[in-house]
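What follows is one chain in structure tokens, specifically the form predicted on its own.
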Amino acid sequence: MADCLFCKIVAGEIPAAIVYQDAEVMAFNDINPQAPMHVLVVPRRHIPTLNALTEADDELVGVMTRRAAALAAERGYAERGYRTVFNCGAGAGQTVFHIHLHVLAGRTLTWPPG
């Protein structure tokens, strides 16, 4: 989508602190972080929000989340702990809308979170 900042990054045509990259997701550091380590793990392709995904898209959600769970474990987060987060539309705090999952760590994290 040629609007879609994310779809930018992806694109290259705007930076990122990429720290995972393969043929279906990026990764890349959030610019406006939460938490010593904020990732943002995001498909390649554009989806708007969790509400758009179909039934083949099970298999890349499974992708984003089994690497977040890679990242936090490099990082040394699997066993402290860590938190993996989609928000779906504005009223979640969805201000990107191209499905991306968080991926905090690194500080203690309380629930409910806001």
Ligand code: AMP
Second form
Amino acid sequence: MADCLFCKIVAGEIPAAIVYQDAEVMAFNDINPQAPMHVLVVPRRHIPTLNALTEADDELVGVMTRRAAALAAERGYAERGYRTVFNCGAGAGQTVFHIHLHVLAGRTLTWPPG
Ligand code: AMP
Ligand code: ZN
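With the form predicted on its own already on screen, would you show the form predicted in complex with adenosine monophosphate (AMP)?
Starting with the chain above, the whole complex follows.
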């Protein structure tokens, strides 16, 4: 999608600190990290919010989730703990309308989030 920041990162038009990529997903460091590890896992394909997911996306969401777990495990957080977050909609704090799974770790994470 022409005006989408994360589509531009996926296309290589805007630089990002990419930590993983394959045919379906890409992961890069958040530009404004909220924890020592703050990675965003995004699908290459533009999907604006979780509300737009269909049954055909079930495998993709599984791939994103397992990639988040693998990236956290690579950094030694599998047992220490990490948080994964999809914000859906402006009311929940979504600012980039291309779905992305936040992966946060490396500090104490309280609950509930703000
Ligand atoms: P959300 O608020 O859930 O939509 O998350 C969007 C995230 O994208 C925020 O944590 C931003 O810090 C992050 N972000 C915005 N622009 C960039 C960028 N150019 N590269 C990496 N992360 C970004
Ligand atoms: Zn997009």
